[in-house]
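So this first bit is one chain, no partners, the form predicted alone, shown in C-alpha cells.
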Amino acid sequence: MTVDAIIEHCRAVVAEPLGAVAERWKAAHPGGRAVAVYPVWAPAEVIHAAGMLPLALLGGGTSVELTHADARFQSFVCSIAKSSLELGFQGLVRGVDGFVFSNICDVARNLASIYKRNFPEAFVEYLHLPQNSTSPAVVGYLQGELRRLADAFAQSFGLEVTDAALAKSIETYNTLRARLRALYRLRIEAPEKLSTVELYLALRAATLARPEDTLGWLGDLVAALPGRPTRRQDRMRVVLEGAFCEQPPLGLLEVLEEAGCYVVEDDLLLGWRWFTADVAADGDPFERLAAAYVNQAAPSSTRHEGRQHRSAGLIDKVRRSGADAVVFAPAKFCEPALFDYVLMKQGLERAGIPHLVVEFEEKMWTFERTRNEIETFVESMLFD
C-alpha cells in the first residue's frame, strides 16, 4: 500500500462509530468481546490476552450532539466525559461489551460510576492507578490491580488471562509500540514527510483494531515514508503538549501546521504508546507490566512523578526533538493539564523556551482566531 492509501484507510476507520467497529470485528470473530478504555492509560495487553478487542473510548468529537449527557454533569465538566456518556445514550457503543476507567482526574473517577448507573447491563471496571510512584510497594500494588482486572474479565466474560497469553500480548504490543516510536522518530527527522494529522490518523486507527491487524500496514508506512516525495518548508518546530485525554479536532491540528508550524512531538493518544521502551521479556508478566508503568512511562500530567519537577519531561521532549517552542493545548476544563500548566510555564521560562497557550474543545469547529494567534506567534519567532 502507498502512504496515501494507508492514510485514507486510517481516515475511514477513524470515521466509524466505536460500536460499529466492535460489531464488525465481532461478526468476523463469533463469540468475541470488545472492551473500550478511557484515556489516558489502561493495560490493553490484559484485554488482548483475554482474546478480546481492545478499543479506545475517546468521546464523540464533532459527530455527536449532546441530548442526554448534559443533564448528568455540571456545566464545568470537560467535553470528552459528556460525549463519552452520550455515545451510550445514542447507541453508538452498542457493540462494546465493557469499559475500563481509571483515576486520572475527578471527572474520570466519577464517570465510571455514572456509566454503570445509566447502563447497568454493561461491564464497567475501575482501575486504581498508583498515586505514589516512589513507594517500594508501588509495583506490587499495580500488579495486584492488573490481576484484579483480569479476574473481573474471567468472572464476567468467562475469559481467563493466563500468564502465557499475557506474555505473548506484551510481546505483540512491544512490536506495535516500536513501530509507533519509529513513526515519531521519522517525524522528528523529516516532519515534511508525515504531517501531524496523518500521524494522528494512523495512531488512532491503531487504537481501533487488534495489533495483529495493524502491524502490517504500520510496517508498510514506516518503510515507505522515507521515499515519499515532499519539500521542506520554512516552518517553526514545536512540541504540542496538553492534549493527552480529550483529543483536539483534526481542523485544529491542520490549522496549527498551516499557520507555520511543524509539530515534531506531541502527547496525543499517549496511552497507546505509554512505554518509552519495550516491556521486559522475562518474569511474571503482570509484574513486568506494572514495573514498566512505574519505571518507563512517558511523562504525563495524569501520572505522579515523585520529586521531579513537572516541566522536566516537557523540556527533555523539546531538547530531544530539536523544537523551537511549545504550543500548550489543554482541553477546556481539563484540571490535570491546566494545573500543570503553571509549573510547566515556570520551567519553560527558566529554560528560555517560548510557548503559546491554545485552549480547545473536541466540538470546536471554527479556527480563525486560533489561526491568527498561531501565525502571530510564529512570525514573532521567525522574524525576531
Contents of the next structure:
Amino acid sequence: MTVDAIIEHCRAVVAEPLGAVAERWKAAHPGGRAVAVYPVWAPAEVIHAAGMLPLALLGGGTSVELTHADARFQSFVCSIAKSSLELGFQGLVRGVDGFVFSNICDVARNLASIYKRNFPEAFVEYLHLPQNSTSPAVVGYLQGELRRLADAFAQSFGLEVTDAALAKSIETYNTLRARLRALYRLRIEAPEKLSTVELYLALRAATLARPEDTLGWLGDLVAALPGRPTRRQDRMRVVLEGAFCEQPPLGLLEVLEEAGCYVVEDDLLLGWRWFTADVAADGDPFERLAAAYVNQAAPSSTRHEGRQHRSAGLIDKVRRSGADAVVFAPAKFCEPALFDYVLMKQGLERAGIPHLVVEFEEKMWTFERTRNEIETFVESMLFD
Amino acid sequence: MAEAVTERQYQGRVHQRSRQLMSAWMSELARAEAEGVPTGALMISGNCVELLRACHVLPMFPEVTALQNAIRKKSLPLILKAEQAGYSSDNCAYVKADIGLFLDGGMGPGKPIPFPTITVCNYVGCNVYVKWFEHLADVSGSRLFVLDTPFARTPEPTPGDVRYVVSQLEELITLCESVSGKKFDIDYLREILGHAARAEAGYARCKHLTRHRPAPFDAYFDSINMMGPINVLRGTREAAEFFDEAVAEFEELVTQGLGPLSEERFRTVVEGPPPYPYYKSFRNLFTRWGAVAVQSTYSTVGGIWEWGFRHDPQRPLESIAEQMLRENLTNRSITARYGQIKRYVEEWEADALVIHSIKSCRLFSAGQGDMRDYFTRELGVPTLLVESDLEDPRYYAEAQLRNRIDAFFEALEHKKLVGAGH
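Next up, the form predicted together with its partner chain. The previous block was the form predicted alone.
In what comes next, the whole complex appears, and the chain from above leads the way.
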C-alpha cells in the first residue's frame, strides 16, 4: 500500500463511531468482546491477553451534539468527559462491552462512577495508577492492580488472562510500540514526509484494532515513508504539548503546520506509546508491566514523577527532536495540563526555549485566530 | 407571610474555643522556624496528621491558609497574582491563592506562614493535590513526599491497598526522623491515636445530635468550628477535650430545644464546600427561609466518623491507612457519596438536598448534575443546585443565587402547605 492509501484507510477507520468499530470486529470474531479505555494509559495488553479488542475511548469530537451529558456535567468541565458520556446516551458505543477508567484527573474519576450508574449493564472498571514513582512498594501494588483487572475480566466475561497469554500480548505490543517509535523517529528526521495530521490518523487507527491487524500496514508505512516524494519547507520545528487526553480537532493540527510549523514531537495519544523502551521479556508478566509503568513511562501530566522536575521531560523532548520551540495545547478546563504549564513554562524560560499557548476544545471549528497567533509566533522566531 | 426567621446570634463556647485552639496552632507555626521545629505541609482530606505529630513534625495546612484568606476577603489579589504568573482562570483557586501568597511575599522564611520543611502530599482522592504540592515544593525547595493512596474502587480496600499505604507510612517515618533528628516511638503514636479516637467519638456525637428537632447547630455553616480541631489538631489532648466541651454544649441546647435559628422550618443536607469569600451572605440566603443544614458532606472531607470508624492504637499504622483509604469523603467515588447523602436525608430526616457546586474543585463538583438527577428523579428528594466557588469571589453572583434559593424554598413551602392539607 502507498502512504496515501494507508492514511486514507486510517481516516476512514477513525471516522467510524466506536460502537460500529466494535460491532464490525465482533461480527468477524463471534463471541468476542470489546473493551474501551479512557485516556491516558491503560493496560491494553491485559485486555488483549483476554482475547478481547482493546479500543480507545476518546470522546465525540466534532460529530456528537451534547443532548444529555451537559445536564450531568457542568459548564466548567472539559468536553471529552461530557462527549464520552454522550456517546453512551446516544447509543454510539453500543457493541463496546466494557470501559476502563483511571485516576488521570478528578473529572475522569467521577466520570467512571457516573458511567456505571447510567449504563449499569456495561462493565466499568476503575484503575488506580500509582502517583508514587519511588516507593519500593509501588511495583508490587500495581502488579496487584493489574491482576485485579484481569480477575474482573474473568468474572464478568469468563475470559482468563493467563501468564502465557499476557507475556505474548506484551511482546505484541512491544512490536507495535517499536513501529510507532519508528514513525516518530522518521518524523523527527524528515517532518515533511509525514504531517502531524497523518501521523495522528495512523496512531488513532492503531487504537481501534488488535495490534496484529495493525502491524502490517504500520510496517508498510515505516518502509514507504523515506521514499515519499516531498519537499522540505522553511518551517519552525516545534514540540506540541498538552493534548494528551481530549483530542484536538484535525483542523487545529492542520493549521499548526500550515501556519509555519513542523511538529516534530507531541504527546498525542500518549498512552498508546507510553513506554520509552520495550517492556522486559522475562519474569512474571504482570510484574513486568507494572515495573515498566513505574520506570519506563513517558513523562506525563497525569502521573507524578518524583525523580525529576516537571519540565525535565519536555526539555529533553525539545533537545532530542531538535525543536526550536514548544506549542502548548491544553484542552479547555484540563487541570493536569494547565497546572503543568506553569512549571513547564518556568523550566523552558530557564532553558531559553520559546513557547506559545493555544487552548482548544474538541468541538472547535474555526481556527483563524489560532492561525494568526501561530503565524505571528513563527515570524517572531524566524526573523528574530 | 410567616414571621421572619432570624439567627440567634449565638456564639457559644464551641466557637470561642475553636478560635483559641486554631490561633494557638497558627502561633506555634509562626514560631517554628525560630525554634527549629520542623514543619510538614499536609492536605486536609483523609490526612495522617497523627503520624507527623508522633514524629515531632508540626503539621501545616495550605488549605486552611487559603480558606482563611478567602473568609477575610483577601483571596482575589492573591489569585490574580498567580494568574499573572501563568495559572489559568480554570485552575483551582485554592492553589492559586496559596501560590499567590508566596508570590506576594506572605509565605517563606521569617514569615508567619513559613516554608514547610517537608511537603507531604497525602494524595487522597484529589489529583489537584499532587499538582499543588509539586508547586509548593518547587517554590519552597522543600522535600516532596507523595503518599499515594489508592482510590476506593472496591467495596473495601484490598489487603494490597493497605500494605501499600502502610509501606509508604513507614517510609514517611524514616523521612520525618531525618528532619526531626528524633527516633520514632510507636507508643507515642499510640497515645496520639488514643486522643484522636476520643476527638472522633466527640465529633461523631455532635453530628448525631443534629438528628434532633431543632438541630442544635447548622451542620454545614457551624461545622467549620469543629473542622479545624478534628482535621488539623486531631491527635492532641486539647482537641479531644474540645469535643467533650462541644458535646456538652450541644446536648444542653438539645435539652433546651434551641437551634441556631429562631425557627427551624426546613431541614437540609448540603453537598459541596461553602463559598468562603461570602460565607455569611450565603448563610443568610438560607437563614431567611428557616433552612438549617442537619448534615453536610463537606464536614466529612477529613474523615467520616459518624458511622463508627475510630483510629485504633492497637493497630496504629493499619488504622491510619484504613482511614486514608476508606473513611473520608474525598477518597470515595461520587456515587458512593450519593449513598452517604441518601443516608443523611433518610436518617436525619431532611426535607431537601442543597448542592453547592464550586468551579475550583472538580473532585467535588464534576457530575453533580447527575447527582441532582439521581436525587430528584430516582429518590424524589427536592434538590437545589447552585454554583459559585469556595475561594474565588468572581464566581459568586448573589442576585442569581438568591433568585434560585428563594424559588426553591417557595416551592418547598408550597409543597409543605399542600401536604399539610391547607
